[in-house]
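As a starting point, one isolated chain is supplied in structure tokens, in the form predicted alone.
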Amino acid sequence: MALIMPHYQEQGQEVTLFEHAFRRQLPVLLKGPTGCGKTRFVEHMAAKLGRPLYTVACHDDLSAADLVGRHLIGDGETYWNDGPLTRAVREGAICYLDEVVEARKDTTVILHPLSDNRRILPIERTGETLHALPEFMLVVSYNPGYQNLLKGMKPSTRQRFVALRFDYPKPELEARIVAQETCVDDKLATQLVALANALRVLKEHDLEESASTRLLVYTATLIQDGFEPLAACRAALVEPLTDDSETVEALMEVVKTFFA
């Protein structure tokens, strides 16, 4: 069965260094803030090259065999069961782990191996020590914004990887997306994005995070059907955006000045 290709509007050369990577079987590493395109760019990617597509949403608790696989009980037996970055080396798919920097040091050092010339996946608890197919491919991403002392990615782990720095779009180009995403027209749409920038001028003053592409599109869904203008961009723009009131109906009066 064919794959359904995800829209993905390219902003500069990162499609082209996509495919060379994967020819060239090099992991990549995607930087941006929340909300810009990432992991819309590797479901697009994924399926322009056809092949399967794991993604993994690190957190915290998320361990080696997370990922690995681990023994499970059934039937009164003991089996293995695959993890979704064994699975990905077995079949030849591409592994995406989403924020890798949330996940515990200690399981991205199983990174290593495979993201190297060795390409392989030791399974410690098997005895296993998989050989990835050509076509595998490793991709993690993060937010540089929330970067930190405590949740950095090593310098050990960064240098192994080919880097693609994403941002929100140009304007014009976010206004298309926009329209493209949520069939509004390009007046509206247009004018969301000036909103988005314009709040994002206030994301080092009040903001830990400025309004995302995301959000456009999720505000631009709701007027779309139907619902009142104000209304949508105080549920899908502003409130994400913050917990404090006050912050809130400062933002609200910003919103006002472009929807009045």
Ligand SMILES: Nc1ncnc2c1ncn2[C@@H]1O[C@H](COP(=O)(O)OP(=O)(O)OP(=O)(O)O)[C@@H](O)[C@H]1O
Given for the second form:
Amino acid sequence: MALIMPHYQEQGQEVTLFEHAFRRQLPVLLKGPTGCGKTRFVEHMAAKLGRPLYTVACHDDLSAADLVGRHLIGDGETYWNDGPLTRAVREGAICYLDEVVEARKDTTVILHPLSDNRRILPIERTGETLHALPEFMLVVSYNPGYQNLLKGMKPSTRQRFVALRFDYPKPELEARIVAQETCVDDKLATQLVALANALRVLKEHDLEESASTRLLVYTATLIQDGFEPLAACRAALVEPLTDDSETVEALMEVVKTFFA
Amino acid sequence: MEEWVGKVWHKWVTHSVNYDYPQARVNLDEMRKTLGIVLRALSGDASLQIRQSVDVASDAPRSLMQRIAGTGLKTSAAWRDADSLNLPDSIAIFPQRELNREMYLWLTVLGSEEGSSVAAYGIRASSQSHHQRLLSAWRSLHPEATELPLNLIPPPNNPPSTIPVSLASPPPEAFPDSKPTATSSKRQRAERTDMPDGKSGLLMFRLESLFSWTEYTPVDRTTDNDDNDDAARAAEDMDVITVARDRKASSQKIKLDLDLPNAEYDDIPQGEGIPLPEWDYRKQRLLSNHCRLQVMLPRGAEALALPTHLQASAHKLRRRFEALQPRREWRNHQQDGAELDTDSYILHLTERQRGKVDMPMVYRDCREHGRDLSCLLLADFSMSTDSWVSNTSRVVDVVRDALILFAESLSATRDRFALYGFSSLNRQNVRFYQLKKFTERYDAQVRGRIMATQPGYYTRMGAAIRHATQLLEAEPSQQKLLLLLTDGKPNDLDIYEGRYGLEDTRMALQEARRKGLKPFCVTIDDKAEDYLPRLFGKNGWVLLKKAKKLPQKLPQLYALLTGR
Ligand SMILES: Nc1ncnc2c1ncn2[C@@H]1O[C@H](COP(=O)(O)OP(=O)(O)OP(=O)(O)O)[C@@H](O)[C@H]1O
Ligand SMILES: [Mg+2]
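Having gone through the form predicted alone, I am curious about the other one (the form predicted in complex with the named molecule); can you provide its structure?
Below: every chain and molecule of the assembly, starting with the one above.
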């Protein structure tokens, strides 16, 4: 269990909403681009509510067994080993499935009975059916966007969740986050956020992705540690956004207008 | 600072610029991409473009040309207007390339400040020093100088929006002069592209957008310069021009009724026409057999080698897509196989401990894992694709290149794909060009068909989508992607313009989704935000602001969409 509460800067009413959902046993879906604070938010809420947190990063090889559990070989015998989801159900913890659309289809079958009012987890391999403790909470996230067109979430899955949309915070908030996370001064934080917002304009036209809050925090960390600002921006803000060298140089020209 | 920028902005540069250092010349083309990114990022406006000022000047009305020539600024003018920053085609005022580059960047920083909000922070300070650096370099060459020789000038009369549209000029009494309207970007595109060669001026702009969309009327029909001749000649080229006018309506409508060519010149019909329904939103009813769609092969298609200008890109894309070949995938829990599947083996042991005796399914085997995906690419070949996106290519050229690179990329994978094009002339003539069937190989023949498909007529999207849906439905794959490539709204000569066409298209897409297809639209219409979200959903479409990028972008998009 987390002892210190990770700092989270609220953007709207998400903290209150989450508390209500927890109390009324409603599962929550977080949508939003990469690096905008979803994971941080869940960590913060778990600590605040005093529940353990099990986080699973989903990928296209993640199977139901990875969530529920499997038999392992022990001392000449096999024994059952709970997966993270099962553990959370038994302990009344928060289970956070990051990028849930990436997981294999058979996983959604398990999530359905858990995320409606039945709140049960049938374990096929042991023949058990678990009833979730009242403190158990299912939280999933995904990044909407056309990249996920084919994967998308089925309406029957999506409509089992209370949904919260995240986005990169407003400039003043984002600057405060960057400053708090890295101890850089407000001026530098504001400048970095202005730069990030300039780069975000380029999304989809010149770039496939937006500069995330996470990258801003990285950049500020490097600068705070004494690394030269232009080089820090190149390494932590520009290069991670594109592989095209001409675009990198063009973005650096933008950077230079902020850090001359 | 504010004031200082203002002064620069308003300062006319009246002396001519000498291109002193040809060996250090920097061309706009080398820097266009960089400058575009800087401009868009600093201005906060993702739609701004870099253009060459001389292009605009030569497109502009004569008076403007004279003004520019008269001030010796023909190739060195730089100004910002609503949708672009116009820069000289090259800069050679400094003996060092680096400084000439800096000069371009400086002009771009200046240009991005106009009306920008994002720029407010940070740029101002750095632009001051940027300017100082350039100015002192310039002063060391020309000690008497007080300012840089190149600066932004006020936009010369907004050239694009005041270019007269050349139209078939109607009898004067029937059409009193109308005032030029506030131009939509679409209109501007039309206007900029109207007169590259006198002969076919009429056909070269977006007839569809001008004529059949009431929201774009009234049309500016100022007739100065020598539009009359062009228009008359163009009118001769038409079989029939019907000019309709509705006095009661606030806007006037003009429609062109184009006859289909004689059968012996027209594209070659394949099989019988296919009857298709259409959704009438006013009656809230599907009208069965309302349309007739004819599958056709383009006439005059010959086997063609890969065009030279696409070879490098095709090679790169093929390499990239080959690398994405279907993965070999391990299947667990098999009766037989190359390796032991530990997980299943343990399960088997557990069951045995419990006294269950099953057939041991404890092996894993490696199989080629085909992606269970079929994609049908449906491209709009309506007349609007005959308009120009640059000095050298029309929309249709870009679309053809895109189809070819798409096919090059996909044939390097094992995904099943088909290519079709469409246009329409009333509900009885929906033309469906069969470029590559799912069952056909992509080869020289297919390329020939792509290149031989001619733009023409209108855009009855609903019918085309319904037939594409039928074709995809017959595919055995699990996942079915319907990719629509277009440059505008649905429309046709009859009622299909406006709401009716949009509602029918929306209905056709809903039907497709119900049948398990994933429709996705790639458009180059910068007005798409107004209607595509309602048709394709928020994440069901993308706008490519630079049409010229379409051929390169389309395969990338496909890779993104299908999770490669
Ligand atoms: N509201 C916030 N309060 C505090 N820190 C934040 C906030 N938003 C973002 N951050 C910072 O950004 C970093 C990245 O956020 P986080 O890891 O939560 O992103 P995410 O949305 O989960 O991204 P992904 O989808 O890639 O997993 C955090 O480590 C934190 O430093
Ligand atoms: Mg995360």
